[in-house]
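Listed next as structure tokens is one chain, alone, in the form predicted alone.
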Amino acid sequence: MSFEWPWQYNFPPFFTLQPNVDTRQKQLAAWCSLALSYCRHHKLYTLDVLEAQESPVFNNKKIERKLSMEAIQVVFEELRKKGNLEWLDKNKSRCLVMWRRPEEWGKLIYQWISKNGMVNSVFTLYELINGDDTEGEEFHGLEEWMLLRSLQALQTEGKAEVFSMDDGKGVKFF
């Protein structure tokens, strides 16, 4: 399945912040969701700053427009605002993207341990994100870093219990 681009992709005065401010906002919120579902379509969670700038999703090279490395910025700055970016060094050249923030992962989660009648069960992580009982779900192949954190929000919730095990951690659904 190929990513859908939004029509604005293909409109070059969106690769260029606009200055009334009602119109960037509507700009800046397209952005937000393309990049996001750039990302989710292609299950990236890191981005680097500098190849962003040449990554499709900021560089349309059909139309010859791409977006300003200061415009990138602004629009990574709103994507933390919203809660789905966290830069991971004070240079802010890299970040993680969370196109589902951890409680929404987590929720999808638990609701299969539901589904499945596996609560009260006990999972490595390995088994979570990896094995053969999630194949096909969403959360399969999630990076280990998010699902960390989503299974904090259910421990948070009482709903799971991480803990450390010889080999890594393990949870306990509730």
Given for the second form:
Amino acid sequence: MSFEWPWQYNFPPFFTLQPNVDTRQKQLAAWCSLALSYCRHHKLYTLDVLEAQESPVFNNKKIERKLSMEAIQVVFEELRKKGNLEWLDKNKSRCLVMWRRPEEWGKLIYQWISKNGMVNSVFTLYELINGDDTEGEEFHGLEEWMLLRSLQALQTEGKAEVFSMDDGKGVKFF
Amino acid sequence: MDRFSWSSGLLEINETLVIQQRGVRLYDGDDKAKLDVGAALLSTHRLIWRDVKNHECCLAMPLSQIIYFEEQAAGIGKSAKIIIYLHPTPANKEPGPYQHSKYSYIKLSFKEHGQIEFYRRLTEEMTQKRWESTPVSQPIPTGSATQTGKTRAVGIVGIERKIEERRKETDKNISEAFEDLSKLMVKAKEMVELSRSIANKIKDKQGDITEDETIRFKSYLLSMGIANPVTRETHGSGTHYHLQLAKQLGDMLQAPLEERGGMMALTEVYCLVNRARGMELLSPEDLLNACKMFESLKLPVRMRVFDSGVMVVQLQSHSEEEMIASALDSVTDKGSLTAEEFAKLLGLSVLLSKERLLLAEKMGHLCRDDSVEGLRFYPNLFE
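What about the form predicted in complex with the partner chain, after the form predicted alone?
And the full complex, kicking off with our chain again.
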């Protein structure tokens, strides 16, 4: 299935940071949702800002418009505020993109656990992401750091406990 | 180097520039001169050197000072040079950067090349000796020249004298420049009188010429002159003057404003008003002060200052909503517009049409596309 671009993507003003406050808010909201759905579609978890500028998300070759570096930073900052992005370095050149926030992932995983009656069972993290049972689930193939975050989110809710095992980490759901 | 004098860098009346070469460093004999790299200028009379950054720093030496000169080829890490051997310093020389030099020759070092052409032209000038056939208006002191009667002061007095001379020169230039303007003023008076006499003739001959022609003629005259303009002489100065002026402006601007879609830039108003007044020109300040009174006088025209600082005069009936709506309409109609296109569409100035678009953007009706192709406005589809 190919990625479906939003209508804004072919609207030239979308690529100019709008000076009008209200307009800019709506523009940024559209950018955030585009960036997240793009990452989700391509299962991207980390982004390099320099590379991002050349990626089709921020560079529409058809209408010959690209989002400037400063504008990309603004969009990323907006995503960070919303809790969907975390910087990996001080220079803000690489970042983690969480198109689902850890709590949302956690919820998804817990739903699957309870649906299959596996509360009070123990899993390895590897099993959860790569095991045959979870095939077809959305969190299948999730990057481990993301899974760990989600489980930690569950842990604070008291629904799971993460612990270390011989070669890696395990989790128990309650 | 002590043969050089400070100079204004200006050519004398009979003097012509022969060649100019950038990137030349001066040497006092074998030593680098304590000057930066600059431009060497060869004129029919002098060898001139000017600092590349500070044009005030300018040296000159008469060509008659030169005995002979030779080329010195470039080497590894060395620029090509021309060595110039000089007569001893004349007694009446004006002050220069060096009071005394142990060398009797200087070198021009060509950092950015050009020495071959410079050398050729220098040879030409030195054989033609044009400074002898056409002496400059004020003889430049030369080695053989006798002491002129004028005493030559050095140091601070010299500098002061030079400043005073320059001031007089500027004064002269300014009065010369304005001479033309006063001639224009005399003509302007004639023009206004002419228009007045034509107006009277039209009055007399009413009926002989068609109504249509009369109206057209009158409108020409109107754009040429106001019959009796409000002046400081007739209405004194200060608030009262501005008050009366505002009233007159309110009357006279209404028609032109309607013609131009209800809005004119203040600069445009200034030109129009002063063209109409002919002799009694308004200062920009008076115009501005008068325009500021429109509102308190409840006149049908208003002054408005846009966020960008652009000032306009507009009809009071000319409402902002309408203006924004019309901008939005035009943009929606065309899909997108630049200020230039919008100006063409409305017959407005680019400046004003841009203000309208910005206003509509500020109100959230339009959004912008700022690309290499320029600033373009689109309907705000983000809503």
